[in-house]
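This document opens with one chain alone, in structure tokens, the form predicted on its own.
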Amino acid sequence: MGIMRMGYAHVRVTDMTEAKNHYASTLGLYETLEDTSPEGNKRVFYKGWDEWDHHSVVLEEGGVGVVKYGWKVEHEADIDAIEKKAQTFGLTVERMSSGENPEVGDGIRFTTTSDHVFEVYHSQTSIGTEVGTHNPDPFPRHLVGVGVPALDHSLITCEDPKLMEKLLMEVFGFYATERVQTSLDADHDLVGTWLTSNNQIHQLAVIGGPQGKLHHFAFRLDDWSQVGHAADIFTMDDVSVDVTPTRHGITRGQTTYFFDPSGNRNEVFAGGYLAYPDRPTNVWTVDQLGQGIFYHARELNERFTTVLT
């Protein structure tokens, strides 16, 4: 099937001590490794309780914003296939050797038309979960903070969402579940697009904006009650909350947005419908964008559209 999922989000943080308190104590991610990058920056690797691979989030001290994304493919041969498609698309692709990222195997690396670095790999050391795979309990007994189970998706910005959508479709085999357009006319401009390769409602969303920027990366929760519980934890821990619990019109997901101590926007996300490649793409027009993003309030706040890292 090619791309299975977003395997990791690697982001920069300004203060590792504050960041560790946020991602480990408040969100409840499990630390799996601490090391120093080849450039001499401190790094910490994390996984969610329901993720069996070594890591899904990497924090690197020294700034803010996204460093790169890792995308895990189902078969080793998928790497070669995606490499050819990326080169045909006009991208410069380099080979990535096992060990360049701790516990990650061989792969490829390229910079997208949006100026984001993507790495594609097949293997990452599996360290399993506390509940295991033999008669597993539904969750570990002693979760910390929110206890997020897994990385879910991300939203990035770029100057040409239409070109980035084309790249994700032709190189990754993604399809669009939702779009925001300037109109329903054939000559419309694409304002934003939500894409996936499987039944997940979106793995990556792209909206118009500056090149190479991060809007947010999100963690998966089960339902409304967990989204509300997460918001309670954020208040207890004095987390900067961007948007209190609400629903998206786009994707139908239930959500809360908040910031890590460095200013990177996070989200906890639940729900949304099952995606299928033969399901017609939902189309929103910009005059209904407020309802599409925040279904209840039906309007955007300035911070949500302008704060990027």
Given for the second form:
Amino acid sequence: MGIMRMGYAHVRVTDMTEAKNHYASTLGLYETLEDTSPEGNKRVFYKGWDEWDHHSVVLEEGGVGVVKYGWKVEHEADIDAIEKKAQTFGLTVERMSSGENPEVGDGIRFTTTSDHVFEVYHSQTSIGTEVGTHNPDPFPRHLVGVGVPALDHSLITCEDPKLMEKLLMEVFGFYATERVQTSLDADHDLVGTWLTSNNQIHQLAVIGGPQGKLHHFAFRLDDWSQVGHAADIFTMDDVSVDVTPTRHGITRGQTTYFFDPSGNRNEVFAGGYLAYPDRPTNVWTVDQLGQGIFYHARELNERFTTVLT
Amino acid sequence: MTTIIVQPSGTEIHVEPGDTVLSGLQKAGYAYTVGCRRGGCGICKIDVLDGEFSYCRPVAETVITDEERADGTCLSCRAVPGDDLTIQMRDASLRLVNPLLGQLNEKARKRAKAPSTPPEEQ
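Here we have the form predicted on its own; I need the corresponding form predicted in complex with the partner chain.
Then the entire complex follows, led off by the chain already shown.
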């Protein structure tokens, strides 16, 4: 099937002590490794309780914003296939050796038309989930903070969302579940696009904006009550909350946005409908963008399209 | 005591020691356009016309450039005044959204500014 999921989001933080407090104590991720990057920056690796691979979030000290994303493919041969498609698309692809990222196998690396670095790999050391695979309980008894189970998706910005959508479709085999367009006419401009390769409502979304920027990366929750509980914890822990619990029109997901101590935007996301490649793409027109993003308030807050890292 | 003077109106706001510029203004009932409030997005930049400040936390070079560190640009969510500051807002104007806090701040500012009265001799 090619790309299975976003395997890891690797981001920069300005203060590792504060960042660890946020990602481990407030969000409840499990630290799996602490090391120093080849450039000499402190790094910390995390996984969620329901993830079996070694890590899904990497923090690197020194700045803000996204360093790169890792994408895990189902079969080893998928790496070669994606490499060929990327080259056909016109991208420069380099080979990535096992161990360049701790516990991650061979793969490829390229910079997208949006100026984001993507790595594609097939193997990562499997640690196992917190509840195991034999007669597993539905969740661990002693979750910390929000206790997020897994990384879910990300939203990035670039100057040409249409070109980035084309790349994700032709190179990754993604399909669009939702789009925001300037009109319903054939000559519309694409304002934003939400894409996936499987039943997950979106794995990566792209909206117009500056090149190479991070809007947010999100963690998966089950339902409204967990989103509300997460928001309670954020206030208890003095997390800077961007948007209190609400629903998206786009994807129907339930959400709360917040910022990590460095200003990178995070989200906890629940629900949304099941995606299928043959499902017609939902289309939102820009005049309804407020309802599309924040279904209840029906208007964008002033931060949503301006605050990026 | 620290006072923040907002130009061009000349509005004077009392700020407690250790408060950032943003938290001091918000505690006094004022609001303006801010973003992450964690030093990462740069939306809350203002200009410092006079006075000294320092950053209470690390600030990324991509958020405040070397040039900005020298030209009076102030990332207000992370800047702590060292003494009285004279500032000027950029795109977003400062607006009083909580008059009650504004009144309390004005009283605190006047109390802090009043000359101390020596205790009467017994």
